[in-house]
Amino acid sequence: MAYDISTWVNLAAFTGAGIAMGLGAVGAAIGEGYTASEASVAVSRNTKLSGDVFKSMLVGQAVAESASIFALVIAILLLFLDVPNPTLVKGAALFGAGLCMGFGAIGSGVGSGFPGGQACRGMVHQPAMASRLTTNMLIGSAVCQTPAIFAMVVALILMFVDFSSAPLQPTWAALLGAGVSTGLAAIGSGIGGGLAAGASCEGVARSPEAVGPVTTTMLVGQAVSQTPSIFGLLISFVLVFKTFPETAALQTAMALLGAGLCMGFGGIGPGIGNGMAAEGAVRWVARRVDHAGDLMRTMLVGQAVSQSTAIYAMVISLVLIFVV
């Protein structure tokens, strides 16, 4: 049975959408829970703070739910989307948006719910700092979602853009890699940065009198951490806007999607162990705040280690993409 360019692209499109809900929705599921669960452990320490530890559950996962939100408006507008000039480029271009979307809000679901759930914990600890953990709570959790917002970009992007001029060979397999470069790289970016945030809420309520070094501190290294999702973007802009020209290889469509693939799972590692360092900086930064300069120079240090990885990703999907 033969389709017309029409009904391909309409596949591609609801394909798009089942794959950008459906992975939108594990992240902040489990971001949710995660925060739901140590809420429960909150109140059972303190029953009579069960009212305002339900609040900061409540906001806490409300900010978790953010990431599938962005997830739920890609999906809803490659289901209605109307394409004025049907091409299997645009196809192409509307399944990667679905796959960068779904597969870029996973991170931020889930590191949004360890600034939620340690802010919880911390206020039955520190009953007067209830105010400042909600504020580091929701600026920890807001940072994490800074790799789902650059999914939802190339998403756009990659729905709006007119590609109709553009050769089929090897176009497709650019927008496709351009999808999951941005997506799978902001899984570590978005789970790294809810590290640095849970451990901030904890250090805030361990020790009041180090907010500002803490905050300091988790804003660094959040920062470090967002740097392999920013590679994934950076790839996917050069494979979305460089023009390539018509070639019937296969090899120049696989060196294209290779580099996608590459630089998106190249930053998942990074992403999560530039978390973990700053993690425990800022832990630490907390209970031995006269050492916070020492804690943060090795931070910093172990960071760049950690981030030399994703650069490596980098490196080799520019070789892929120029040279090849």
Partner chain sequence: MAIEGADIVKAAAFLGAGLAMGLGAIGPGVGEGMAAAKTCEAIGRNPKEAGLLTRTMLVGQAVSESTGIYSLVIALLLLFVV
The other form holds:
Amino acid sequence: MAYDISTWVNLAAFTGAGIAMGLGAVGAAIGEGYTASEASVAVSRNTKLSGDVFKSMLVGQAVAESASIFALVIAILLLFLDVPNPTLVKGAALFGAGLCMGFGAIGSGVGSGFPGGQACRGMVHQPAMASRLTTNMLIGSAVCQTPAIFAMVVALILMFVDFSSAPLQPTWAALLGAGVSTGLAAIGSGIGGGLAAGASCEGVARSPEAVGPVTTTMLVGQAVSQTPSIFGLLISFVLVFKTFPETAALQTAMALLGAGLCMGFGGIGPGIGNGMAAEGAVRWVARRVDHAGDLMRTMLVGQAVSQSTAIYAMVISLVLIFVV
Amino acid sequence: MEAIRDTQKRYGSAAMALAIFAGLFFIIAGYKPIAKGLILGTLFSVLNFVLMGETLALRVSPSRARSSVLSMGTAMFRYLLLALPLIVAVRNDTFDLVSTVIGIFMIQLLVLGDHVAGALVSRRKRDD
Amino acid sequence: MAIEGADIVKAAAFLGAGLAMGLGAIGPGVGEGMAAAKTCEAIGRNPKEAGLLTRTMLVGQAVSESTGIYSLVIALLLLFVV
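To test you: the structure above is the form predicted on its own. What is the structure of the form predicted in complex with the partner chain?
First the chain shown before, then all remaining chains and molecules of the complex.
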């Protein structure tokens, strides 16, 4: 029994939708679970403040959930949008879109749980700072959503760009690689940004007078943590928009798929590492505001070194795309 | 739980009011599908926010694993609800898809706008 | 065109190069971040030694980086030598 092309394209789209929604919901659930358990600890310490804690937890979760709602939107589009002229390349693109959004939502979901949890915990220590803690938490988790937004952009590009004139070999591998590159790299940046944001909520609660330097250090640290996912986005764009000549050789396809995997996995470590460096710096800026400059400099040096591994991965990806 | 109700009322009514005003503006300007999509999306966004608040106390438990599993369950249920306006907008040309998606994020946009604008204003005050 | 053995070897080498560099970057990335976080902690506790601590961090990170460089070398070998 032979299946026609539109069956394969639908199968790819449905599988992609399932992956996007499943992974997206798992990330959000881990993050929300962290926030909820911290909130429970906080409330049990001081029941009188439960109103403030729950209020901040509610708005925090509303923002933290955006990443998984992005995944929901992509999944619904994959399931219900008609594909005008189905080709096997389009099928690969739709599957890649699902992978990209699913992986991309994990990091943001998990990451934005950290500021939520630390804000709830901090509120009990420092009830007077409740509103400022909520603001810091929201800014922090909003920045955590950027990798998921990158993933959504790539997923939408994969879904709506017309690939009908592209040759099946090796374009299918390039499109899958494009999805995996941004999706996996977003995991690290999302978690890393969350670590920095969590430390800032902890810091504001510990020393309210350091709000300004703590927030600045957090934003700088988070911005650097986002760079691996920007590298991932760059590689995805190259893979999507470069036209590859038709070739039956397996090696070209594997080189393009390998480029996506290389940048994707390679972005995870530096993303988390940059976030850890930012977490340490933010935490200690709160305790020693007078040395904020030294700490910020050390954080940036450390992050630059950690970043270099992401740059190696990007170099190898570019070699795989352009040289081989 | 009074605090949760207050927050829900505040952002929920603000989101609906904003969507209806923007919708009226779009209807007057002649873009009826955009207005309908925006209002539909916002309605479900508010509904999702209300349900999130109602299930909040249920999900709070000292065990992280238990919280995560409960969050996953309630989130899946809420996403089934959120999928409805999207499916309607994809299938039905009288609802604009993009404005429905924007409507679904109305609560998030309002929460962020409220707090970030507040932070910017307080910083400016401190500088003066 | 029939796919020959040499073709499969080349294809596997390219995929392997990508995976080697990609997975190999996770460890040093996280490890260097940890080193930087701990250095920030130490500078917070003892700000006078900031210079010494930063130097120590860089030495530690350089050693951690070497695993990333091994991955890079292996990836380049797989790309150009195999």
